[in-house]
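In the block that follows, a single chain appears as C-alpha cells, in the form predicted in complex with another copy of the chain.
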Amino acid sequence: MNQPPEPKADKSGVRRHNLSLVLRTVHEAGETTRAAVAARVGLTRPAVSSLVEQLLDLGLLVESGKTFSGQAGRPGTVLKPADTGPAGLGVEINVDYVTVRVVDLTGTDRVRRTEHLDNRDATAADVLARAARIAADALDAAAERHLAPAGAGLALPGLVSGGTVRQAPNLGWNEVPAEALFAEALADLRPGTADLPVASDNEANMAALAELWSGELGDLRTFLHLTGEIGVGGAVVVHGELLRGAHGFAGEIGHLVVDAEGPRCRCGSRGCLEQYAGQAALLAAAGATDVPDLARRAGTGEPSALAALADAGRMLGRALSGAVNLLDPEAVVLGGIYPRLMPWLAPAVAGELATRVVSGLWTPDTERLRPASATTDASRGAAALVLHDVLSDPLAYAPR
C-alpha cells in the first residue's frame, strides 16, 4: 500500500530510440547487414529486422545486393543509408560570402553553391533573402537527385541564440531574427518548405561540429577550433560536446585582447585578436588582395607577406596560449583561411604556445596544432546538424 506507481516503460519511446540506434549503426558502418547490426547493438535479429523494415519504408535505408554474413546461416542483404530522401541543407552566411550545401544521409556533399559578395552592403533582411535564393537554387538541384531537405542549419558570424543574431559586429547586425527571416524568404521561393525546421548557431560552432563529425580527428574530443574569416571565430569542444556557456555565446576567441593599447575593434574594445589575425587585417598588413594571393606571395618569399603572417601567427599564439591555459585542450584546430597559410603561420603560433603555456599543459607536437580538414566548414557543420537530428530521431523526419 502507498506504493507509488511503477514507472511504465514507454514502448513507443523505446522503439524510437531503437530506430535511431539501428540507423546510426548503419550510418557509421557505411554498409552492413542485419546480423551485424544485431550483434553490434545487442538486440535480437527479429527486433532488428522489424526496425530495419520500418527504416526501409521511411526511405532512410536501402538494400542492395547480397553478402555473406561471415558466420553460419543465410547470407545477409547489404544495408546502406539512403542517398535519396532526407538531406541536410547547410547555409553559412559570412561577411563576404554565402555557402549552401545539401548533404545526403550517407554524409556525401551532393550540391554546393558559394557566392562571394559583401554582406556588409545590404540589410540583414536582404542578406537572408539572398541566402534563401541560393538555398532554393541548391534545393532545385537536390530535387533532381531525389533529395528533399529534412531541415536547414544556418551558420552565422555572431552571437546567436533563440534563432536570433544578438550581435554580429562585423555585419553590423543587432537582434536580427535570422531563422524567421530566412524561413519566410525560402518559403516564398519554395512553398513546400514552409514548415521546414531551421536551426541556427554561430558559424564557428558549426565549423567545429563539422570537424568533430568528420572522422578526421581520431580520438580527439577536447579541442579549440578557430575559424579565420573577416572575423576570427572560436569554438570549444569538451569531451565531444560544444561548450556553450551560460547564454550560448562561449568561444569568442576573436575578441581576446592581445595588445591592450592596440587598434580599436568593432566590438568596442582595443587590440582584439581579429585586429591582427582576421582576414582583412592580415591581407592589409601583407598588401595582398585575397588569401590565394597572400599564399602565393608568401610562397615566393616576399618579405612583407612573410612578416605579416609571422606577426599574425604571434598574435594567434598569444591568444591561444591564454585559451589553452584556461581550457587544457588536447589540440588546437585552425580552420577558415588558416589551413592554406599554415606553413607560414604555424612556426610563430607554436613558438608562442611553447613559451606562454604553463609547461605541463602543452607539449609542442605537430598533432596538437593542426589545420582543419579540407572538407569541413560551417556550412558542412550546419548540414551535419540536420542529419544528426534525423539520425537521433528518424520518426520525427518521416517524409512529408
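Form predicted in complex with another copy of the chain done; form predicted alone now:
Shown below: the chain alone.
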C-alpha cells in the first residue's frame, strides 16, 4: 500500500529553527564568529551570515568590535549574545526566604533581590503577593538596564504540577494555584506584565537545572541533586534531562524514611531524611542559631556541632546509597546549605556510600560526591528555564 508523501518542511519553519540553532551556538560559545558558527552547525557561511544579520536586527546578538583570526581566511568580527532585551525572571519561594533574579541572554545576573522571611506565618496568597512585589522591584531595576522579561519561572517547594502546588508540608500549602496567584499579583503592580508567561516547578528541580546548565559539572549529565534548606529537596537528572516520574513528583528524597521509628514529619510520616539532615533539625541538634554559626562552631571543633553534622551525614549517606543503587548516577551534588558544611558532612556521607553502594564504584576517593557550584540555585534555574525558551524560538521573544 502506498504511503502518502510526508509534508515538506515550511520554509519559514526551517528559518525559525535555524535562527534558534545559530543563537544557541553563539550563546554556548559566549563569543564566536560567523565562520565558527557555520563550521559548528553545518550551514553555509552565506546562510549563517543572513541568520546572524536577522538576529542582530532583532537585538538578540551584538558585534563586540573585536576580531578573531583563529581560522584560515580573513579575521571575523566577534559575535556575542545581547545583554539588553529579553531576560529571564527567576523567583524562588522557600520556607524562610524569597529570592528573585533577572538574568540576561549572556547568562549574567543583572538584578538579584533576597528577602529573609518566615513564610509559614502568612497565607499562600500573601506569600505569592510578597514574591510579586520583590519581582516588580527587580523588574523596575532591570528596565533601567534596558532589559524586559520574556517570562517568569517560579521555583516552589513541595509537589508541583500544572501550575499548582499540590502539597508543600513545610509551608502548609495544599492545592495552591501558585502561577495564577503570582501572575495576578505581579500584573496589579506592573500592568505591562499581564500577558507575561509564567512557568513553575519544584525548587529542587530548578536548582538541578541551574547546575546542569551553568554549573561546574563539565561533561557530567547524569546525577542526583540534593538541596538542603528547612527541608531536603531532591532532583534526578539522566542524560541531561530531569527524571520526573509518572506525575512529575520524582526526587522527593527529603521524605525518604531513614528511621521508621523516628520523629514525626510534617508530611505525616515518621523518620524522614529532613528530620535529621534538614536545616532546622541540624541547628537544633547542634544548638546553633543559623548555618554560619553552625559552621563556626564546627570549625572550632565544638563536640555538639561535630556530632550533629556527623549524624546528619550518616543519614544523608544512608538515603543516598539507596538512591544510587537504584538509579546509578555518575555523581551526587549537594546544594543549598550543604556546600558550606561539606568539610564536616562529607566524610560521613562518603563512608555510608562506600559501605552501602553495591557497585563498589563509590569509594571515598572517587570525587563522585561534590558541592553545588556557588553561582547556582533554584532562582537561577527558574530564570534559565525562561532563557531556554527564548533560545528555542527567538522570533517569539524578540523585542518589538
